[in-house]
Every structure is written in structure tokens, then in C-alpha cells.
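The chain below stands alone, shown as C-alpha cells; this is the form predicted on its own.
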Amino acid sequence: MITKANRLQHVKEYYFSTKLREVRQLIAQGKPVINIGIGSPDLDPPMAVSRALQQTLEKNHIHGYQSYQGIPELRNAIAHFYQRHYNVTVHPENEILPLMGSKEGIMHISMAFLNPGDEVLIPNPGYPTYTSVTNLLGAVPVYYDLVEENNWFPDLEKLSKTNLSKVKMMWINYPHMPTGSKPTKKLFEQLIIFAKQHQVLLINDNPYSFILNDTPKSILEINGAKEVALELNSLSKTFNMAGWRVGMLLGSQEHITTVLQVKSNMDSGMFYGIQQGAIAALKSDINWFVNVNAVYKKRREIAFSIAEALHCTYDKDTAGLFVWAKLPKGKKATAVTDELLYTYNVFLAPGTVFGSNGEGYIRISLCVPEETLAQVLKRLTK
């Protein structure tokens, strides 16, 4: 028998991969399961995106390998997007690296900078992929606490008193997933100071900044940020293009070049037509964000009612595609979500998927129509 690699000893199959397989099996058995657990947008991208792809397909000589760095027009579009919406200046030639989704970027960044034994600061709760990739590379996850009482911000003063001598990278994710906590300029300033003091590479994973948020922010807005920070972004949530797999990494030329050393050995660039669709998306005017958020606001009101039906509390001033709801005292997250799945045929995510500090919380997705959310509410209030 061929044994699997040692690096998989501390890596499990992604929770949503296994759970969605179970959900599909229940549906196949005739169970009317409603899935409000994942953040895959159900809305369509801007019409200009599909048109750009269609028009591209009619051209000749567009089916070959593409540049590892993306076509210049895409990098220019990303630069203009950042200037327009974040007031951040980045050079399209050497400070932007298009990616096949930001999840790819998490792996490429980690491969570019981490050696076995290096420590990585990871938020708890936070995106599970940060931990998985760290373990795959033989680095060491070091979790820092995020708690509701501190607005789900890191306690940098407390963190500075710990032994950070082996820490090489720190993952942050604002607006935060799963809690929806929005960043402040002061938070980003403090994080940059922290990173410089402790010689840590800081990466902000920023796919949710336009969802239910009137004040999108980038960590690269902060003076001197490029010295110690990178930012990941994505078209998946902002423009409903999750399946297109278009992301981007921004930062200093030195850091981008280092990541490109990995990426250029792992893929051959995204399809030309997808890049043209991405350019069209990035050129969308402000009405796009207004209209999409109008839909999500209506959905969120029903999600709030679902949380209330479960006797949960929640923060209304959050961003992103989810409602993060606190269960009544003494309730365990997986026990509640299992009861919802097996008794009410409703799947949503327990907070513990995102770390131990997610215990006592559940996450409700806004990526289903109002009618579907209303159906969930009806099941819970019969």
C-alpha cells in the first residue's frame, strides 16, 4: 500500500467539502434540505462580464498559454480599481499579481515565504485554509484570539508580550470572516506598527470589503504598509464571480516577485477570455455595488429574523455575506446545527468550523434568495 505524505497528518478534508457531500446525500434520499451554510454568491455577475467573454471567444489566437503575471490590461484595471475605490496607488507592472482565486494566493504566499518550523499567526476564529496551508508546508500555526468584546480585533499589546521570535507571517482578514467585523484605519495602522516591530509579513485577505459596507478599506492605504504587508483580493464576492477563479495579490515589487517565483512554476496564467471578463467587472460603476447591496440588505433582514427565531443575538453593523449570531448561553454550536439539519432540514455553519472561539455561534449565509430564507424562517417558527 502506498502511504500518504506526512504533511497530510495534520490536514483534514475541508469541512464544507465533507458536509456538503452529506447534504447532497440527504437530498438524494428525499430530504428537502435548504443550504444556508456557504458563501457562494447566487447572483449573476455584471452583464458586461459575460459580454466581454463572448466577444473574446470570437477572436483568433486567444486559446494559448497566457502570461504568468496576467495581461497588462488586467493589471492596469486592478490598479485603477484600487485607486478609485481605496485611494491606493499600485504600479501595474510590478506591484500586482493576478491569481486564479485568492485561495491559490494563500498557498503561493505561504510557499514563497515559509520554511518548516516557521510560525504563522492565524486568527481564531478565522478562515480554516490559513491553518491547512500552514500545516501542509510544515510550518506551525499559532492562533491569536479574536473575541466579541474587542470587536473581533486582535489584542496586539497582549500578543507583543508573547514569544514571537519564530513568527514569520500573520494572517488578517478584514472585513472579517466569519464575524463581519469591519476594520478601522487605526486598526490597520496598529497592525503595520506591530509587523514592523516584530519583522512579520502581514497579509490582509480582503474579499468582502464592498459587501454591505459603505466604507471599503485596504491595508495598503496606510503609509509604509508595502514594506511589511500584502493584500489579497478577489472578484468572487464583489462581482459574483466565484466560479471564474479571479483573484489578485498587491504589495511591494520585492514581495510580488518572490511570490511569482512560486506561481510561475505552478500554473500558466488564466484564460484570456476570463481576464477580459475580469477587466469588465473592475470597470463597473458605483450603481453595481448599490444594487447588489440592496438585495443583500433585504436578505439580511430575514436572516436577522432567523437568528431571533433561534433566540440568538447579533451585531447589525457588519459587512460581508453572512450573519454571525450568538447562541443562547450554554448552547453548543454543532449540537444546534445538527438539530437544524436533521430535524428542520436546514444546513448552516457552526462557529467551531472557524476555530475554538467560534463556539457558541452560528453563521447564516445570505447567498440564497429571499424566498428561500423566508422558507427557513417558516420552518423554524411553525
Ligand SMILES: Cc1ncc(COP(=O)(O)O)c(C=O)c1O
Contents of the next structure:
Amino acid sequence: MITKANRLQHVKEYYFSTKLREVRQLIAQGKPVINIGIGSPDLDPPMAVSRALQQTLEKNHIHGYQSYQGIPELRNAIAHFYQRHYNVTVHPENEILPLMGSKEGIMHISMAFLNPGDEVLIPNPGYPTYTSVTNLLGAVPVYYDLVEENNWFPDLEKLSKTNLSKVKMMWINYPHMPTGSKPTKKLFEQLIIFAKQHQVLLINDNPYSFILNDTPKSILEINGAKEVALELNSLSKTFNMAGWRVGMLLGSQEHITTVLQVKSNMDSGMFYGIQQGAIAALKSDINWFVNVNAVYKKRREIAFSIAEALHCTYDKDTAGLFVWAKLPKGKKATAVTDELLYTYNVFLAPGTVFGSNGEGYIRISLCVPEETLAQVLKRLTK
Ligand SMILES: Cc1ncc(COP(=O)(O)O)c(C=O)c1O
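Rather than the form predicted on its own that you just supplied, could I have the structure of the form predicted in complex with the named molecule?
Everything in the complex follows now, all chains and molecules, and the chain you saw is the first one.
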């Protein structure tokens, strides 16, 4: 038996990877399981995306390795997108690094900046990958609390009073997954001040700013942000392109070059056709966002009713692909989601997947058609 690397000691298989295997087994046994647990958009990308990919396939000489930094047209399209939607200027030459999804960026950034033993501030609740990647590299996750009473914002004053001498990086993710909390300019300003004071690299993971949110914000809007901050963004949710694997990292030339030092040793560029599809998506006009959000709004109304059927409370003014619902006092998240799965054949995510502060909450995905959500509601209210 070949032994596993020590670095896997603290990393479990991703929750959804194991749980969805179980869901598939239940379906194979004939159980009519409805999955409202995951955030993989079911809607199609803009028409222009598939067309752009098809057109590239008719060209010659497109099948070779591509630039490690993405083709210049893609970086230009990203720069225009940031200018148009966030009023942020990033130089296409050296302040943008296209990625194969933002998830890989979490690993590349961490490999580029962390040494074993370095501490990393991670939101609780938060996206589990920040923790797994930190652990894989022998760095140390240090969780900061996000609580409903503080609008799921970090208490920076409290955090400043702790020993931050070993902290090298801090993950933030606004609009926040799983809670949907939207950032304010003031929050971003305070975070940049905090990062400068404590010499911490601040990374905003920003894949949800166009979903159910009229005021998309970037951490890079803040004056002087590039000195200490990076931003990850993604086409997965904004343009329903999760399977295409297109994301991007933005920040100062110095930081981007450091991350490229890792990334250029790990892959050999993104397929040309995918990059052309991404360019077409980034050029979408405002109707794209309006139409997609109209669909999500209708779905969200039913998701609110599902939350009510489960006697949950919830905040209506949130962004992103989920409804984050608070269970009645005393109810445990996994007990409720297991009961829903085994009794009602409904799979949704327990808040504890995202950390201990997710206890007492469940997450309902908006990535299924209205009729499917209505079916769930029917099962729960019958
Ligand atoms: C907070 C957060 N960050 C990053 C990702 C990964 O997105 P991508 O598809 O760009 O890798 C997700 C996906 O669910 C997410 O919820």
C-alpha cells in the first residue's frame, strides 16, 4: 500500500463530492431526489458565447498551446468589463491573469504567497476551499467570525486586538457565500486599512456580484487597494459558464507576476475557443443581467416560501445564487437536511458545510427551474 502524502491528513474529500455520490445512489435506487443543494447555474450562457466557440472551430491553427497569461483580446475584454461595471481601471498588459475558474486561483495565490506555518484569515462561515488549500500547503487557517447581527461583516476592531503577527493573507468574499451579504464601500475601505496596518494580503473572491445585486462592487475600487489587495472573479455564475472554467485574477503587476510564477508551471494556457467564448460573454449588454436576474427573482420567491414552510427566517435583501435561511431555535442543520433528504427526497446544503457559524442555517440553491422549486414546496406542505 503506497501511503498518502502527509498534506492530505487535514483535508477531507469535498462535502459535495461525497454527498452528491450518495444522492446519485439514492436516485439509482429509484428515489425521486430533487437537488437544491449546489450552485451550478442551470441556465444557458449568452447565445454569442456558443457562436464564438463554434466560429473558432472553423479556423486553422487554434489547437496549439496558448499564452500562459491568456490571449491579449481576453485581457482587454476583462479590463473593459471592470471599467464598465465596477469603474475600476486595470491594465490589460500586466494587472490581469485569466484563470481556469477562480477555484484554481485560490490554490495559485496560496502557493505564491504562503509558507508552511503562515496564518491565513478565513471567514466562518465561508467557502470551504480557502481552508482546504491552506491546509494542503501546511499553512494555518485562523477563522474570523461572521455573524448575522453584524450583517455577516468581520469585526475588524476585535480582530485587530488578536495576535496577527503570523498572518500573511486574508480571504474575503463579498457578496458573501453562503449568506448573500452585500458589501458596502465603507466595509471595503476598512478592510484595506486593516490589510495595510497589519501587512496582510487581502483577497476578495467576487463571483456573485452580478446575481440579484444592482450595485456590483470590487475591492479594487478603493484608493490604494492594489498595494495590498487582489480580486478573483469568475464567469461561472455571471454568465452561466461554470463548466467552461473561466475566471480571472486582478491586482498589481507585482502580485500578478508572482502568481504567474506558480501558474505558468502548472498549466499551459486555456483553449483558444474557450477564451473567445469568454470574450463574447464579457461583452454582453445590460439586458443579459436584467433577464437572468428576472428569472432568479421569481425562483427566489418560491425559495422564500420553502424557507417559510420549514419555519425558517431569512433576509430578503441579499445577493447571489442562494437563500440562506435560519432554522427555528434548537434545530441542527445536518439533522434537518438529512431528514429532508431521507423523508422528502430533497437535498439542500446544511450551513455547517461552511463552518461552525453556519450551524442552525440551511442554504437553498436558486439553480433549478421554478417548477422544481414549486415541487419541493409541494412536498413540504402536503
Ligand atoms: C465563494 C466562491 N468562490 C469561488 C467559487 C468557484 O468558482 P469557479 O467556478 O470560478 O471556480 C465558488 C463556486 O461555487 C464560490 O461559491
